[in-house]
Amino acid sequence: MCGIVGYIGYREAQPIIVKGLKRLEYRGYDSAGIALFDGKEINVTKTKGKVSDLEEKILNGNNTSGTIGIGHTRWATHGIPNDVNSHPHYSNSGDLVIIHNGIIENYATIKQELENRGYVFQSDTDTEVLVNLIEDVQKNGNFKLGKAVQVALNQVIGAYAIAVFDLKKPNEIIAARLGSPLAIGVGEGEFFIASDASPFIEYTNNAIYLEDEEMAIIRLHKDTKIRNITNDRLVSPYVQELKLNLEEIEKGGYEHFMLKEIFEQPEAIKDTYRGRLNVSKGIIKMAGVEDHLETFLNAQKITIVACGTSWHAGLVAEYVFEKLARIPVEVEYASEFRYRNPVISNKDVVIAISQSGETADTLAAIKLAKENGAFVFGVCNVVGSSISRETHSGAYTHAGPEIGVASTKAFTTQITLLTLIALRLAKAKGTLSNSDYKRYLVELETIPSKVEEVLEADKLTKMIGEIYKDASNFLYLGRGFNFPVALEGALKLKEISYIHAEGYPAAEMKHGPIALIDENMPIVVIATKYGHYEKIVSNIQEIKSRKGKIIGIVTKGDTQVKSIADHIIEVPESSELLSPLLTTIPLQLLSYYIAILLNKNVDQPRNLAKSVTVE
């Protein structure tokens, strides 16, 4: 949530800013802003609404030269989303200006204070008090920049990702970082900063990733300094070069991010077992894995820790690692387990799941479950990411940019990476026959054609969209390795088309559900060859016998369901182990047509952000 870009260098930094703000718009958010530095004073033009917005208005104003800028989305927290709340933010003199992704939480105590002391404050938002804190350490203390900023953080008690501009300091920018994301791009003579490399990847392949409490000074024509908050020592930049490319970040012809990650999923999951996978061989390597074999394999319980469509992964999980490794696993939504006393010692393994590895409350999961010993193994894609850098372990999805806000092909390379690990330690343990080890590293290798299969099904998923589009409530029913499914399916469908969607495992349907049952609910029913596909035709007819509307995702060649169902949607022949890749397609497909047809913002949904770093 919220995005930071920032330039100081030798070109216009207002095309370059605005550009990146573009480019990190699907980390959700509700207004905009951008502060110049014309050589003179600084120039801020701020509105509630798009980038978009922000952009005809500074076509409509005046001052929008300068080659020192920073410019920011606000998903709001501290305030309602209006223009006045928009950042930036100027300190009382006006000689700072200030971004920041995050929340400070102590903010009510230091506004108070400051008052008592004569501030005055424009805004409702905590980022106002944040740079007034730092206008006050810095007069009072007569300190430079840098040090007014690190003084001022070890101040307040929360999460931040700021950038700071001082006019009497015009070649510099001090930026920092505690729980929110911060990269700075390291060019020829000009930097960089962006809450990810995506708005200046085009521009340089080096980055600094700054780490939890790290400050950077970046200054014209010096070196980059970086200090950690605390302790004030001095921290040796490591600039790492970027594998992401700008074609990656564009949607390639398609109308949305959203679709494009749809499609995107058979290259992905391709890429997730690549090099990993080597079906002739019988070989499942893993570097993160096979380092710490013996760690899980002694492990007296796994215990996943995600949020949202990481979570239905992470029970996707449990299933296969319960059912292949026979090692007992805990699902735990993050949120909760790092507010609890959960039961965690040095015999567990930890994993953490999280697509863009910022996830706050995984991260707070992490530092409590190494707090108790456990051996933590992080799940992600964003290379560089903090729970790369904070797990003792761990392993990328290289599901490649993910920029839609509803995870698609996130989700779909999880389950690959977690059933590669199940098979690994299976097969270590001895707890899997040979011959069925061998069957499903085949039958992984073929998913991505399947999924290709699948995929060629999206114009009859949009035609049951069209019919279903003005349905109040849509019912998913799955059982074994497809309840998470219908979760899933549920949530996509929650996320981006606003409309009220309830997962169930489908027995549990008579344990209340059913009550809703009537001639207006669609019932979306999982209903494949392998996994008690008798039981659940058995529910289909009960749905039924109450004029329920079913949508069917059978088997390819299904007649029974068929018969039944007033629609269904094929996928090829599956393992159900490995059935929840090729059923989790037609709802992704599913949700996105029912929300083009309702003129919804697939990309960007109300109220939601791609990465939710703050709690």
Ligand code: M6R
Second form
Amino acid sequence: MCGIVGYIGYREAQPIIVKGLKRLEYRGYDSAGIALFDGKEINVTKTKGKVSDLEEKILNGNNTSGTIGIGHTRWATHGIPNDVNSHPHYSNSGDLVIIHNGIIENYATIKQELENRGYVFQSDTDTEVLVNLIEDVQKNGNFKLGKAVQVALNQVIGAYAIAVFDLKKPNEIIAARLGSPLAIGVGEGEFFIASDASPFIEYTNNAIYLEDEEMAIIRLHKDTKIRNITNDRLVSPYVQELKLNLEEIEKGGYEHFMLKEIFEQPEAIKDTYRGRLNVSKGIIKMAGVEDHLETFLNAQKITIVACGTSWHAGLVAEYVFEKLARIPVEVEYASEFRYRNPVISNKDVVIAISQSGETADTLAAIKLAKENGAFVFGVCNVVGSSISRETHSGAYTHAGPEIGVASTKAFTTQITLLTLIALRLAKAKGTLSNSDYKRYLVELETIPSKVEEVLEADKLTKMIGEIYKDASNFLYLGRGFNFPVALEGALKLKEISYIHAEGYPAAEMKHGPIALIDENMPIVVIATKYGHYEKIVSNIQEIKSRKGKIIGIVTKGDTQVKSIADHIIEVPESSELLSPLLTTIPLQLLSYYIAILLNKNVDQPRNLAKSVTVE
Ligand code: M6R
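Next block: the form predicted together with this ligand, after the form predicted alone:
Let us now look at the entire complex, which starts with that chain.
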């Protein structure tokens, strides 16, 4: 839930770390800090606020020279966002300094024990407890820093990605992970440490991803040593060559990442099916599915676990799998699934969906499913992420980096990938006629150009946003495949504009929400041609009679809804099954423009973070 960056090498560390922290702000942005070793002492600068506030403080403050340093951008867990609670944190002697992403669950007990031994704490954080525990272990055992970190980490319960630096041993940084991601960039005579590879991609393409329970001893001019924290075994470092490039993680001329990512969807969807869908041969091929085809086909049910937008993609997938492959599907919030006693066995397939591949609840759900004997398949975007490693098999969406906190292209690419899987299973099971199968393949390939067409509604959506930006509540209605799209539209609006919004199946309106409707209530209704159209038109009439303001998402050429609605946004004709890939787009744009018109920070909405690596 926080971003960490470290550098040890021959360049000035401060600009590298600050730039890296900016790229990691999607992970948290309520405070930021940096610690630099100038050859004599460690200088720490930290502040409540964003990395830009840290930059300002650096300009007006401390010495920030040095070729070794660590930095942090925070999303508060223990202790409110303020200067003192910001990382890095010192140990009592002032020799050790640490940055941490995660939560130390037993920090209160450890803190009490350390206080009994005379330790004093400045902050309310669990991290300051950890650095003092390391110091205590180091002193009592007369250990080197690496050993002290290892012994201390064996005493903590929780999740962490940490980097620790010792003034007495200035050529070394110790990094370790459990449950929070950590990558080490390996350059020529320099090393980088970061929550993902984006802070160091312009310096090196070589990276080592630490696994859970691993720690790295990173020394200048020496090979990095990796050790298992629990069993003390040395692990040979696996250096991966990264394909990521810098342009992909920058805004590319758009004002915000969110807008860039909305407009990237035609390409992102293509990237998802590229190499997997061969329309002329009528083939869908994904190694992760092919290798386990029998397991999928013999599954008594598929359970999808996910959170937020990924959960909504799972709901769309439920409709798709059941219609095409006739396999029963349940969709569960990972956070609920993990704490009940779900009926899951080795006859089940569990699909975990996650853009980041780091969501703590989804990871915990996966572990539980595995313990119960289920086969677990991951649908992730971030290559090498924890979920992609924790699952038995999986497939990447290949959407490219999604930086905006509000998920956009992750949603449409997840749906694309899950549709490919459902079609593959339907073909193998024979639950779909050949002609329907081929029709879907052909149609899937037309989706990117149709998405491009929907994106032309950009200006119209902005204009509609102008009219309704001051509304206090919104309703989103859809049926069937488009019910999850209504939920997703409402989530997008809530999270970036802070306007209350609810998504409902259109027919449920009469069971309660209809009481909310008056002339001040904008209602977005997804009313495309194939999908209970007549029923939705009746729902729209019911809204009209209560003076609600109707924004209809309709199929191009629609006349019936047009004659009743206050506004319509057209999408090209498509089958009902694939329509969510189109109807979602105007809802993303609408929430984007409303948030912009309200002057909200769309890429970094308040209280949120891109990947939720805590419970
Ligand atoms: O990385 P994940 O897909 O696992 O993230 C799940 C949710 O945290 C995420 O979708 C969240 O709801 C987004 N902010 C929605 O836009």
